[in-house]
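Encoded as structure tokens, the following chain is the form predicted on its own, with no partner shown.
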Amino acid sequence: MLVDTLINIPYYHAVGKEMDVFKQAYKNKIPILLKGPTGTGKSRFIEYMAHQLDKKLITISCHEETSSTDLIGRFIIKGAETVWLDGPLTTAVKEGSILYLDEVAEARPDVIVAIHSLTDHRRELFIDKLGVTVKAHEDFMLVASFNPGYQRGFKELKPSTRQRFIAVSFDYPEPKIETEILINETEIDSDTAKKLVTIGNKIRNLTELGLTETVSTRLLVDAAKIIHSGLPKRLSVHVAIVEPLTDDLQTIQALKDLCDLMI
């Protein structure tokens, strides 16, 4: 669940003013919410900004079992003693790290309750099991991501929660930028990168297929990587782009036929 890292230099291509927004949010100690489909660069953006600000990044990949105890901490048995172990949220609050809650809407409701006092003027965390309140370090920042398209009608963020953040929308990059991303990430040749991006955009526009998720930039990068390392182009597209999208055999075959005409 937890990735606790000092960031190496990541590659990120800005598509708007998101870097300026993030820096101002950090400067003014305002939490930020990143909205957008899977694989549009939200997590990479956070890694990049953590590096730019020279801050430690703690990432929590939220799921339906993620609880406030997982984030705040718990008592554990150590030898003959019972000792308290800080969770990643408490650690970030004390150390002044950037805490990234990836897919925050997936977490249990008590997680949202736990972070409320960190998202307003109080900037403090109450640890009920210890009966103490911890003031956030001057450099602490809370970032969360949310996929509105996937969550719609399933798990929504309440308006009262959303309004505790400033928000930035992420979407698939325009073809020129997405092509540059593929080339920089994988060193694939420009012609193949352009064809992969064209395939991605073609499938994204096939709304009649009713896909739960469409082709992310991440899938295109995966396809480019295995093409660059030697797998045939069409097979790479099949396994890295088409197969992850659906289990419906007719849809898979239709997409494979379409992609084969394009690469």
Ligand code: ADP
The other form holds:
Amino acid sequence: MLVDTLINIPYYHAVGKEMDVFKQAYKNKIPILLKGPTGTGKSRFIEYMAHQLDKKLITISCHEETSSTDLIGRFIIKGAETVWLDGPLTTAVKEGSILYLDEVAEARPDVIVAIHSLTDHRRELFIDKLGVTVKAHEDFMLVASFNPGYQRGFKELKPSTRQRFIAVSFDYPEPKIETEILINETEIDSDTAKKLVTIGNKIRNLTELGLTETVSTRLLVDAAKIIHSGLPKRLSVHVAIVEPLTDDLQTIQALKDLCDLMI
Ligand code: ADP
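Please move on to the form predicted in complex with adenosine-5'-diphosphate, as the form predicted on its own is already shown.
Full complex below, order starting with the chain above.
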């Protein structure tokens, strides 16, 4: 039993004071915004915190088609009847779960409008299709993630929305921690883990390449996984780290050559 319980605990390595911040935000029922590039542990952090606080976590991966209807709910036809079906946001508000809106800036603007009344003192959700207002359960908490994307192609979040959240920045962990993460996630040997982290940092520092997003911890974990399961190291680095970053053939070749010297 104990082993079962231990196995199900999400693994998360703290990189700063984010756990303390989250606990206090939860206590005070202040929504929290996790900012940072993709693959830096935001989702893993929220999974871990939900587990720590013994709360159910409902995650919505937002994209450009995500609308308030998807979140709040809709009427569906069931046999000869039309019945109302709560969406994930309404469910979380009623039952007191943690709702995680991953990449909230990608969603349609009506999603932001729908969550406004939940992010201030009112803590209520207006369901326009039913004409009712639902008070949030005491334990309900809203968490959102956002990729500030200092480079092209990312959507922004309005100040009027951002200022409804406590915000925590996520970034690539320092080498020692990132190495530990790779070892913990994949059981790879520490020498290879260190080399992968060095490759990651080397590419991250090559800002002149103008990559939209650089090497995330996720990519390093993926490389470590396939190395650990038997794929040759160089090939693993090519397919898990270099190829996902760019389609520019010259850049790909230059990065492969660089990585080959390092692993
Ligand atoms: P994000 O939500 O920021 O895009 P994820 O939480 O999905 O990123 O993280 C991607 C992967 O990176 C995780 O599956 C995990 O393997 C690893 N990871 C990143 N940061 C951490 C961390 N601090 N502790 C444990 N694993 C991490």
